[in-house]
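Below sits a lone chain in structure tokens, taken as the form predicted alone.
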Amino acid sequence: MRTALLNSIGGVKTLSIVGMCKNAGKTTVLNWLLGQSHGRVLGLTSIGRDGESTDVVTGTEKPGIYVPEGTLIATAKDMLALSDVTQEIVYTTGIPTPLGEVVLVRARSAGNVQLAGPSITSQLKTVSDLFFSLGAKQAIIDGALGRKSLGARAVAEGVILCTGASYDMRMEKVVSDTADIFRIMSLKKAETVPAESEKPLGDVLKEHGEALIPGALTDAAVVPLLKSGVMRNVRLVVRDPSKVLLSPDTLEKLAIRNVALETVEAAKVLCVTVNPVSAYGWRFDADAFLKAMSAAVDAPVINVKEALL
């Protein structure tokens, strides 16, 4: 399984790790990847805060982020005093956060770090470019809860999607919802992009049979068109997978009506990791969880509790 994970990220310059929930095993995956650097310089940042020993939302204990010497780190200035690596500040970005300006530091010793990086896609792209200009071979973006926009190609070439028992007590719901997110993040890249129009979506579909969705694609916009019969045998193109905010039921109805859902910026989910142990006291049968998730997604599935510890 470790080999499968390494193979899946091979050749990917910018990688994001996105969690379906808190305590999904995201930090375990990140630490394992950092441990596989083998002398390669890696760049590391986070959208949101990470690296603290106790989760500030759930109050549960969590692993710290341990970086090897030479790692480039983009984090808010206030986080520097909470990290125990020897730090060399190599660049000040001017990017503001509630915890201070984002600065780029080089770890001059191995140790634990805390991250609080930029929150805007364009800023993440800027930070990634800076990593490469300073010698990084790969940039890793630690994705905060709910920020699935990290799946956009504008930020990362590849995504590792992390899920686990902490998402819900019902295994079938964890598998089903993770599979829905996987499908959205794996939308087909549009070969052609329709022209943007100011006309109502229904009118555009009647005239052209396809439409570019400039903002979010929501149930509120789609369901009335499903009821009217317009939403059948047409093509919808979104800017990137994060713009698809449709319920599983609506997605299923689109598929039944032969609606092609495509994206300008195509994300690639490299693998799905599962954590069968919840931070809230319950756990799933590890083999059953792995088997069910493997059947639900078209990607390697890895149990972080067995394969990466």
Given for the second form:
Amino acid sequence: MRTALLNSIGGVKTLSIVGMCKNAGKTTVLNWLLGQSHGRVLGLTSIGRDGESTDVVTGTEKPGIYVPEGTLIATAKDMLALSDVTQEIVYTTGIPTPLGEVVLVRARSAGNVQLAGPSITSQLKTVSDLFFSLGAKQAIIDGALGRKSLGARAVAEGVILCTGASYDMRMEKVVSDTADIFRIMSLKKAETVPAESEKPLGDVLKEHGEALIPGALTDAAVVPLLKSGVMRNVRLVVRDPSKVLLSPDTLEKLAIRNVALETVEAAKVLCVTVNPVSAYGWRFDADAFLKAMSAAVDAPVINVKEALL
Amino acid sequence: MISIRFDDQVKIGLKYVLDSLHVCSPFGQERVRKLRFYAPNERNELEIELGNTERAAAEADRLRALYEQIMLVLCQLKDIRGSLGRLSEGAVLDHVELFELKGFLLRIADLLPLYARMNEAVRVEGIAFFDPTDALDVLDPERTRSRGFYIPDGASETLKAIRAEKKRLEARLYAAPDAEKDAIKAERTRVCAEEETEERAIRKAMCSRLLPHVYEMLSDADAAGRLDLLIQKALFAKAYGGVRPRITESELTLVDMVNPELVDLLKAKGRAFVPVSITADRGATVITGANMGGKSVAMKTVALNALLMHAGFLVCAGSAAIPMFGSVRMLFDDAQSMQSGLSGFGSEIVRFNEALADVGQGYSLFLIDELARGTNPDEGAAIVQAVTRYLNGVNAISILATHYDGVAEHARFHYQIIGLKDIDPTAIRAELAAANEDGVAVIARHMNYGLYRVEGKADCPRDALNICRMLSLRPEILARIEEAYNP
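Could the form predicted together with its partner chain be shown next, to go alongside the form predicted alone?
Below, the chain from earlier opens the complete complex, with every other chain and molecule after it.
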């Protein structure tokens, strides 16, 4: 399974690692990937600031990001002083952050780095393009948390979704919420995109049987149409998964009414990782957690505390 | 000193010209943002700049590809003056700052052969770059000339030893059993701290060796900005037909001048800007004509072209002779000060007084559009007549546009908008009858916005009457108007 997983991860140019919550095991996954690079040059950045050695919220010790020699890193200038790789500055991007301009550095030795990358998706795109032009084989983005991570597709083809006991004390809640995010993130990619229309959604659906949702898809827009019966055997296309703001209940009703929910920009969730140990003191039974999570999503699930160490 | 308010820059089309320039470097952009007008005591410098621009424009077609290559290098220059300032103050620059300095010097090195080729043809005066080799060798002692900045292991024996130790520990860390890892990590942290200390010492040494080159780098930044703007001035002159003006002692002559903003605006509407010619000298010049915009356009185009010369641009005209002015003042319709509470007329008088004080400083250009337009015709005419007589004695070329009677005979020069003077009203009436077109549009098309010099006493312009005839105003009314004209 590890080889199959590595192959599927290696098959995407740009990979985003996103978490359901802090301490879900994102950094463990990242370090594992960096350790598996075997001389392939990786480009590494983050959405905004991450990688503090102590978690600011919980005060727990967090693993640092340890990169192999040759890795390209895009991070804010002030973070360079906190990194201990031997640095070669290769590019200054002009992208501003509260911690200084984003700078591209080549690690001339292995070592610890602190990431604070761009926070706007277009800038992340710029940075990952720079990685490739400087010889990187793959770009890895240490991504956002929770719902915010749904926008990952704008920059990454593949996603690793990390979840863990830190999200909630109840395992069922962790599993079902993770599965919801997984489902929305894994929406089918629309093969054809319906034309944009100014008319009300109900009219468009009656006329064409499909519609492009220009902004967010909300319960307020969908529920009345479910009640009136228009919402049946139709196709809804959103720009990207982050635009779906429907409650789990509404999502289920759409599935029952045979409504296809699709997305223009689709990312593939390559795997889900679970961390049974919470930073807040409790822990789940590892096997039961792994089993429940595997049953809830259609993707490989691995335990960061075992499979990757 | 000439200083032009932002809204005047917009009104006369100077802003449009500046926006059309594609300056590439931060230094060139700063020169455009803080556009500098040469003062009368800088005539030699202005002649040098005009000569550079003229030669650069003359070669612009042949050297287009070379200019573009130079622009590409200029685009990559970053503003390193902040770091140079810190360097002068004795600060130790960090990796990123040293990277930027190296990048700057590499770009200057790229620029040198291109500029040398340009110079063979253009013979640019007064713009020169220093050879960056010595400064580059400080930042790139192994002469790799790679784009990145990296302190090589060989920078000091100590560093070499530290880096070797770091590598050794990393290899051990990779292979060691978990139980030993913490001890190796602690050892590695100590070595990393040593590396940082040694790198800082090396950066400090680099900085003190760069110190003697700070002046050169600042001078190169300035030269890059001048070259950047020079190329844009040349391309601008090619685009709008620039000519090198002769600098005179007092006389101003612009033959077939155009205003680029209006040229482009009219072109977009499928029409053409009619070039305007004018001669003026110390004292008052009055432009008269019916109220249809031609007078203001002529004045604004004079202001624009005079200012372009003072900024070292070629002038948008067939030929030009322009004196150097100590100040240029304009009094155009000013919506803003009307909003500030003063009445239109009151604010005009306040601004007129301010401008007169400025005009007193040295030979000036003073442009006044429809002074006292808001007052009743009798008083307005009396005011403008008095101002015109007064301006004859002021050390300035003053150009007034007015539609009041009895002003022109007090002026040293009198111009009138050609308008419909040479058009046969019957021909237009025929055209109007044939084409089922908007009459006003037809007349606008036939309107000649050019100027002609009126010698001696002028006839009263009859454009308003002509327009009434063309648009077939009722004959009984026309007859009464004609009666009033020739009592």
